[in-house]
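This document starts with one chain, in the form predicted on its own, laid out as structure tokens.
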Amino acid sequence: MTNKYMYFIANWKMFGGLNSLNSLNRVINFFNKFKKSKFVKIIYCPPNTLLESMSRKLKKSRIDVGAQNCHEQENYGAFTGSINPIMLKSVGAKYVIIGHSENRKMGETDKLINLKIKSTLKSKLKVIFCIGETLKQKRKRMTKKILDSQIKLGLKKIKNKKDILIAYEPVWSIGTGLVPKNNDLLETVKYIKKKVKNYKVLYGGSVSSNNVNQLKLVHNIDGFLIGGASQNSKKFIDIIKKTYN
């Protein structure tokens, strides 16, 4: 995996104020000097309150900015508290995370996710499409069935493969410190890539500087969607460094 092009997506979730942007200085300086930077794509996905400020700060760097979700309506409308892809694009976003399990848990259906993906792509933004099974589903050996359904319904009538990244995030791994065994992860990613040929597939779920040496051995992974660890610049940098050591 040493010379493989990899994505490192920082999902800040509900974290950060304007002072938090100071931590980006360390990441920018590191990335400017990192010898393997030509193999790396870094994307920060902060809360919407920081999108414009972060976009301005990263404007002269090679680091992109993404949003954590969006409304399915591509035009303006009477949707209090909602933000559509065009609005996200206007403040510097280039990507949108769609289908994260935390949003699915709040009621997002595969049909709604499909509409959001279509709206995002139509607005000329790229998509980070999250899929994954729960612990109960895993124990019932339903992983492939669940992923198959999420992919089939989420990507229904969508052909724009080059602007979609798929993030496999087993729900039971997010925030728990647990990660799949390498052989299981290898087979799951292989299954996803068989279902959606030519898509990049990332792994997300408790990725840290402590387990990335293990995870990087799964050769068919194209990068990582990183939650809590990405909020700390040192830990985030360590994950990137260790991936290429």
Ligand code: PGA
Second form
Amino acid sequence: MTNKYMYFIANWKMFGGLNSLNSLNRVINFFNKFKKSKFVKIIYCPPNTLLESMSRKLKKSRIDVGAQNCHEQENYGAFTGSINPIMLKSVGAKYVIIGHSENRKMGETDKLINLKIKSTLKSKLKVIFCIGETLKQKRKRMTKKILDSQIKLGLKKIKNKKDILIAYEPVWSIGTGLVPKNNDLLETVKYIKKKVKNYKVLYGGSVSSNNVNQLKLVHNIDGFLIGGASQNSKKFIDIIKKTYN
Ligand code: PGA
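Mind giving me the form predicted together with ligand PGA, seeing as the form predicted on its own was just shown?
Full assembly next; the chain just shown is listed first.
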């Protein structure tokens, strides 16, 4: 694991104000000195209100910035409260998280997610495509079926593989402190990679500096999507350091 290229994506969700940007100094300093930095890709996804100031702050740092969602229409339009990929790009975003379970829960369908992925790619932004089963579905042993359908519908008629990262995030592990058993995770990631060849697959859900030593043993994972722990720069740095220890 020590020399593997890995993504570390910080999903700040609906947290953070301008003063939170100060915490990035620590991450920038760490990353400038980190011996394994050439294997590490850090992407910060703050709320849209911080995109511009954050991308300005990270400009010289090799750390990228992404958004947490977007409207499905690539161009401008009369959609109150919405932001399209071009607008996100104009304030420095290079990635967009699409299909996060917190948005699926609010009614985002696979079809809508597919449209969002297409317009994001058209705007020359990269996609972090989230999939994952609920606890109920897991208990009914439906995980593979659910992932199959999310992948099939979400990636319908999309050929561009290099600009999409898949984030496997079991809904029951997000924000709960629970993570899948290593063997289960290995199997699931293997399954996803067999279904859709040549995609990078990340894991997300309660990743922390306490469990990363265990999670990093799942060798087919290409990185982590980190929510709660990413808002604390010390914890976020710890996760990266421990991954390469
Ligand atoms: P968590 O969130 O790390 O707080 O569980 C992960 C996510 O929702 O992307």
